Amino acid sequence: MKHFDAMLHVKGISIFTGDIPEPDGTLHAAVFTSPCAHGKILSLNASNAAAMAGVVKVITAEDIPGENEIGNIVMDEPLLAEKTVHFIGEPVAIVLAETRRQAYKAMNALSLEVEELQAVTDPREAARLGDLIVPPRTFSCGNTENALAECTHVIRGTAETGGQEHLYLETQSTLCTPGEGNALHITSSTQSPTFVQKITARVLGIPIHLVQVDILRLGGAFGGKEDQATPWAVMAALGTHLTGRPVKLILKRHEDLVNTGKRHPYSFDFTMGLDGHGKILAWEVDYYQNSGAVSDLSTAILERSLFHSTGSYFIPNVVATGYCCRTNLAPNTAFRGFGAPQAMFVMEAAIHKASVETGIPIEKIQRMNLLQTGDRFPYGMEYTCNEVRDSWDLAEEFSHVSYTRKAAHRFNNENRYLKKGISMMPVLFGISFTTTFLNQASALVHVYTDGSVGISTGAVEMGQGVNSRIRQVAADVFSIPVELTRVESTNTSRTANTSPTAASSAADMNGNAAAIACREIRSRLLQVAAVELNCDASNLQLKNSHVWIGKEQTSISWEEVVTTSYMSRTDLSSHAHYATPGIHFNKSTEKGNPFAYHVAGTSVTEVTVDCLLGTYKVDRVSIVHNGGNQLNPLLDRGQVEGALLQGIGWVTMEELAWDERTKRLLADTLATYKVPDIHSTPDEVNILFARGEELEEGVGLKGSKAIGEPPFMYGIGAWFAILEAMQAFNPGSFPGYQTPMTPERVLMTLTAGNRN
């Protein structure tokens, strides 16, 4: 089945937040930013702004209502700076003007007056002085002390990580307009509609009822809409409830390339210890999280990091603590894996420098390893079957790695300045919120008396097909055709209290929610049609349009039994609350069961290195993924190959610099920020769907597994295939463990060829 939006988008009718009439009246909005990375604010002059023809109004932290604070987790972000700006690109104050030129022009002519302070960037610095947004975090399992001493090999190093800008195709949009009684309605291209709801009533003072925020669908997000969307929402409606006109805010590229966060760059500090036979028994490691200067979603991107400490492998002595860093860049936030890349690939760096010490081929250690039915993960919560081990095993197969490693062998020995590596990247990723009470979704659903159905729930769509799978369950519960099915924007009104459509978690909690509306509605069909039929409800089932009785069709199509029991006064609509089953953490111990299930997987990744000119080509990528009973194969394997791609081009080429003075983003144009295109894809991406465990019914949505996220860490074997051909012309060539691995990276390693 395809992605419904697919049609829209080529022909180029999709509407998205900035493609919505403006209303008349509108008046454009423009944001005057922080140009200086940390300092003490002197003054702000807006007067020759306020001037300026077509200007309304310029809005400063004085001008707000309610409480100037935005922060969802910690309270410590203000929507608009007042006595010190701690980021370049950090709002200070709003321009309202009759056009988006006027606004553009008004908002140049902002001048403020900044006593600089000292910028931090980097996070071990910010934790060598003590700026931490929380206290230190550790899970732990086991005596890594005393196992540590029993080892032969002990293995130390660092690692790190760089940042990721989303690159969402949208970019952070939202139009307000005015209704009664000071009522709002907002359409922002947000991940989390009622948490932008919450906060724009908090900041202007009123109750959450008068603040209604629709979505039809997002140009994308990755992570960078979840919390991020949010302030440029509340500002439009701050100057709605203070003009009590439209306001329209939609960011150029280069502002939200700026203004807005990124994936967290980590540091990392490790420890491990193997037996003689590559058996990891300890495994002790540090994450120096660089969370900007607010702390946005940083304690829970760290605290999934946390959970994913140990990758895909069973480590029964194991302590990883957590630092969020406070440093003066924008507030870095949600990226697709939420802190799970960050970890695999620290966990990965050491087993490939455990390889490198010990002698024992890379991947024995990582196979002798993987977790298996029975362990236990260092948060308490038991692995239940055995997809670790499954798809390391078939995606050998499945790739024929033997025949592919002779093969580099002979190409290397044949072939003095082009060289190819292989690698494996077994990967595990937890599916649920780990804020518990965030696992809960509701569904309204309503049949039309023309057998039609209408179904909203609080996913938003961003182009990952969640639309299409909710049509889809609706269409099976009742048996028709998916064509009669549609799901409306997700707006607050209709679906409350809704969690951000985030964790790979949107379909199975808000289909589970849609499919249990149907449900209720199917029964009270089949109510009806037995009594026309003069028999057992129970005895009736909805097959093909039609109703059944055993296995004889009826007379009574879907559209007759609809109208039928709308005659008889039944009620034709349900709302269904879901909450995902068996799931809890204690936060005061670090241990419970936080996840409903696992997505397990490999990748083989095959890479050509250019070692004359520092180049590479990823050849192949052969998957074997664990979906579970796939609902949508065409959705999951688009899912699975855009993953892929976003994760290769995290650990090769996406590079962000600031400047080391100013701290100023040089990254900050699409000329500057290299992400891949057609020309950086594999030459073949194979993938292998493997259907593993059966979950429970209620987990998952209709047996299938969550998709988004899981598959983003298959890219990390390319950074390691990388590596190895690498070594494979200058055997004392090493970069050191950080991403990216640029061409630059490659060709000035191989060229000092020095060896840490």
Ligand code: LUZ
Given for the second form:
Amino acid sequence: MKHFDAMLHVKGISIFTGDIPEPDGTLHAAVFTSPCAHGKILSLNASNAAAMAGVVKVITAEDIPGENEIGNIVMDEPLLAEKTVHFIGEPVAIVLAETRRQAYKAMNALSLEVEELQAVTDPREAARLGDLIVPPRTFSCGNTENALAECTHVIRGTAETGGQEHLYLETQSTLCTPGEGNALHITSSTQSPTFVQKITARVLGIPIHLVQVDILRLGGAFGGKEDQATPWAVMAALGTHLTGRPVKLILKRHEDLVNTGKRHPYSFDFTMGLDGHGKILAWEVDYYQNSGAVSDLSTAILERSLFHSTGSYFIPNVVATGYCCRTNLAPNTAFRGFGAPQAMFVMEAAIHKASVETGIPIEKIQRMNLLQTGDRFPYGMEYTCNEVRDSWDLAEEFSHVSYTRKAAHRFNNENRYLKKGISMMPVLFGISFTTTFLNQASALVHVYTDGSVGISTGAVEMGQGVNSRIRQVAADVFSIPVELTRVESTNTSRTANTSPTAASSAADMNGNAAAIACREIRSRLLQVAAVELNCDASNLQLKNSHVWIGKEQTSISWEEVVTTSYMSRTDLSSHAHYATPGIHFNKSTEKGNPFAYHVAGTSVTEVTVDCLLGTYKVDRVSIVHNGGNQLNPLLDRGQVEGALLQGIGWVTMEELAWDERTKRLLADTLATYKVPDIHSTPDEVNILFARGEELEEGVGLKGSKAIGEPPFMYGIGAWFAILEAMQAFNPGSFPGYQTPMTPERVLMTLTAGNRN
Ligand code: LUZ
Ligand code: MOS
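And the form predicted in complex with the ligand, for comparison with the form predicted on its own?
Okay, now the whole complex, with that chain kicking things off.
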């Protein structure tokens, strides 16, 4: 089963927002943004720009007819700055011109006079200053104080994780065209068509029904278009609203890198208590989240960190507290994993430190504490399967880890400067939006008189293949070839009130909604066939593109039953709604069952470090992943491989740096921000998909499990494998529990160790 867009992509004929032919009269937008990290606006000089060739309008906050507010959870984000700027890249004015060149030329002629204010980029400093977006939040269970008093070992430490640029291939893009009256049609590269629709309506002061958002596909997103596609779409819509002309707004790569937020850097304090055997009895952790200048999705991301505070482990006494720290950086945002990778890194760091201080092998501590059936999470939910332990044990076998360890040991004895390291990384991820009400989806299915099927849902195709999965499910319900099905663009007038395509759950939820709609149509078709065949519809089914009675195929084909149904005036369309069953969460007690299920697996990572150069190579990653009853094994494999590499990139080479004085992003081009390329992929990636637990009917998609985010965290193992290799060269070397482990950091750490 393939990704149905593959052929279009290979031929270069798939259509992205930027490929849509521009209607006559299209204006081009360039956005003027703050050059200053924090300051009071004294004046914006726009007169030069407004007079330049081709310029039609320069839009500022004063031109906004509705609310200058695009916040979604916390209302703290203006579309265009008014009195103060809070980060470099914050939009201040929009220039509309006849050509893109003219727009950028005029935008570059704008200038802002500001009185600089103190800029903060360190989350701990923001916390000290009391600059939190919302009050701190704590998840807890048991009593850590009592437990720590009885522990044989108490391990304390700090850790830091870096940010990460999404680097979707397609930058933020919008094309907005005017309709009748105040109606608008917006094509936006967003994961959240409904957010774009809702916030456009708010900013323009018009009802939501006047705004239609339509999306064919995105060129990648990874969370970077869950909230941060919205401002650009709304700016184009504002331009159309004010001029009556189509407006196109596509960020240049440099602008996209500077102006949009990234994965949240975190800083951690932790205390872990263990008994004499290595059993973890207590876990206290503080998360200082670098939220950036406005809230965006930061509070939801912090919440997911709290949900994943114990990683793949069972710990009876826990206090996890999170702080959303407001800093003068571009608003950090959703990124594959959504706060869970940060929580899992600090957990592994603490276990590593515990192993160093107790002398108990790290894998012994990890294995001993893994979750098993019946264990409860700090948030009260029970873990009801054994996938964590089973995948760990299977991964040991699958990767031949004890043999590999011996071989690495021998290699390390034989080589002076090349050293190998190995680590095991258990991963657990909860599936569902932690915000319970978002766990709903709907679908609209039409069967046409030739038997072809058109499906609309709220899911956004961004390369992950969600449309392929939805087609498979529809084809399965009707028992027809998948080629007869088509997934239409995601359109807010066909599918309303959609949740973002996020939280790994778009296929689960929208696929289930589509299946419900298809089953409804199927039952109407079988009613018609029952009349034709003069029998009871309960004896009939659709199979192999035919109507069957019991075990016998009738002469009525799919096309015939469709045509007959139409001729007898039967509705061949259906709308359906799906709400994930059984989930709830009480925010006042911080307890509940927030997840439909969990996804678990284990990776084993082997690396070689060149300790003279500081460079490294990931030799092999072996993964045992519980995918349930897989619907599309090839797509699943693609998601695991892609997420793994993205995870490895996060902990190894992807480094964001800001100028200390100006707070300007230094990693603002592809020459200064490095993501893994083909040369830094592991030599070998072996993935074993295990079936694991059986999901209940209506949870997951036909028994398959969500796949988008969980495998990201397999990549964390690379950090610990590199550390092990470094310490094989120089046992005293230690870089601090800090990501990313760039080659520079490896080298500096190893040479610093040599000097000691
Ligand atoms: N987005 C969101 C997400 O709004 N809520 C979530 O829980 C979530 N989880 C993962 C990725 N995106
Ligand atoms: Mo997301 S991090 O947009 O699932």
